[in-house]
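Form predicted on its own, single chain, as structure tokens, below.
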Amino acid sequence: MPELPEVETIRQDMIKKVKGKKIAKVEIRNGKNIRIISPQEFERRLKGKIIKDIKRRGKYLILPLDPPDFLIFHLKLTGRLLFSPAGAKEPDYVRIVFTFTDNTRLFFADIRGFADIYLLTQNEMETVPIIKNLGPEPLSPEFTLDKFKQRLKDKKGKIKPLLMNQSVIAGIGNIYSQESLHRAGIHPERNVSKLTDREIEAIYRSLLEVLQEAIKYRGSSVDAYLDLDGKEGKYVPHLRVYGREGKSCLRCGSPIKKKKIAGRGTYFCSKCQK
């Protein structure tokens, strides 16, 4: 599933190739991922609109329309959204064409149809749970230390599924969970309310960098992620934990070991990871 630095590379993109563009037409061959309203509305409500910005919220795309509108897209397990200049062929597995005035087109694509894609109005956006109850964005200016901490206060439970709840951090999900923890030295299965002030910092720090040399490598293609142009992510070489299993750790030397936890694949060093 696209996590916070593959949504953040395709936003980027985006930005340069399809902010500004207005939908001449919408052309729905499979409705499926469309939430809350009908394909129909979906399809009469974008004609016209002109896309101002991209923006993101965790792993959420949001694109604000003008008249008043936001797309969004949450594109989990294999969603993608793949840009076209006129005339391209076609990609695979297209669900929807969004084809502008200029006729470029950005289509939707989804090889087993999870993810989801709404259409929702400026009220709707303040009160529909999908966006309202995201936690904080872990690469934005008020993302502090003291920031981390309280969201780690008064928790219980294992660290690895609390960092990919999206209530307390947007947009970590279960690769870069595991490889910020490896870098921190902290067992995925270490109690929140046991870490110590200095192992709270060492997530915190090893997060961030984390996610910002995947942003930088445009994010890891390890399933079915690819960018705005159908290319592959860079960051997977550089994945220090992540799809190891059996390697040799490359702080230690010890074997990558595998379990899972709260129903994940998860890898770990059982010597470096304490």
Given for the second form:
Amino acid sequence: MPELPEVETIRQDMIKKVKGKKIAKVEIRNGKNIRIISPQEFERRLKGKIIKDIKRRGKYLILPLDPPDFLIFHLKLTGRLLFSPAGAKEPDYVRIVFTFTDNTRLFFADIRGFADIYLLTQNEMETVPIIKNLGPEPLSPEFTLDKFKQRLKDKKGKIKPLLMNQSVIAGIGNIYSQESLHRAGIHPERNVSKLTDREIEAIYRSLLEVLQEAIKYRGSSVDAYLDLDGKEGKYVPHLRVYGREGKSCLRCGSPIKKKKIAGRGTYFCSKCQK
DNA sequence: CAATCGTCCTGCGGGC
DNA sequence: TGCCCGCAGGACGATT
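Other form of same protein, the form predicted in complex with the DNA, not the form predicted on its own:
Expanding to the full complex; the earlier chain stays at the top.
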């Protein structure tokens, strides 16, 4: 499941391999991921367009094309973007093939088919709530400790689902919310309104730390995530709680527990996360 | 009104 | 061993 670090890894690789290329052909084998417009219109509007840049907002990958269009991907659980040199073997689960004028190709693949693809104009970007409603970027310079405190102020409910709420902070999902809470020593079910300033600061620091570290290791290949070259991320061995049920906590040695919190599988240490 | 549920979908794991 | 059931999950809309 691609979260901020995985999407950022894809973005950085796409800058090197896809930026500036012109779309010669769009082959849609399964158009179910294309939102709002028809596959026919999607194909028509993309043909001949140049990918001007690769940007990211939360878990969304945003490709500005020739104005006014933006091609937007949300990979959800099992979406993949895979780049192939001319003539290279095709990956599995391909749904859309973008062929560039130099005969290199970008494959959109998706196993479970939850990923979203949008083609929006500049105007639509500003009005459609998809990206407009996202909270701040955790790795931007504007995301200070004060900003984080302000985002949590007057909120109630458990801290973990709140960290995953995209309108509170953008880009955090099931893996990194758990990892940052473990690092901070905070139980995922703690009520936000009862966290001390000191605890909020610990979560803030842990969150930035874990995101930066995960980007450095090119993300976590949990579930189906693969990078632009079809390779796995290298962060899984560095995960401290996620997927470690029954194993001993790396901070205190107690067995890691797993519990469903707000409908999502959550790993934590009940001894050192209070 | 905040929290939970259902929905989309398919690979895979547990259980017998 | 092999089959089958049901779980997993991001985000949104419906429901309680």
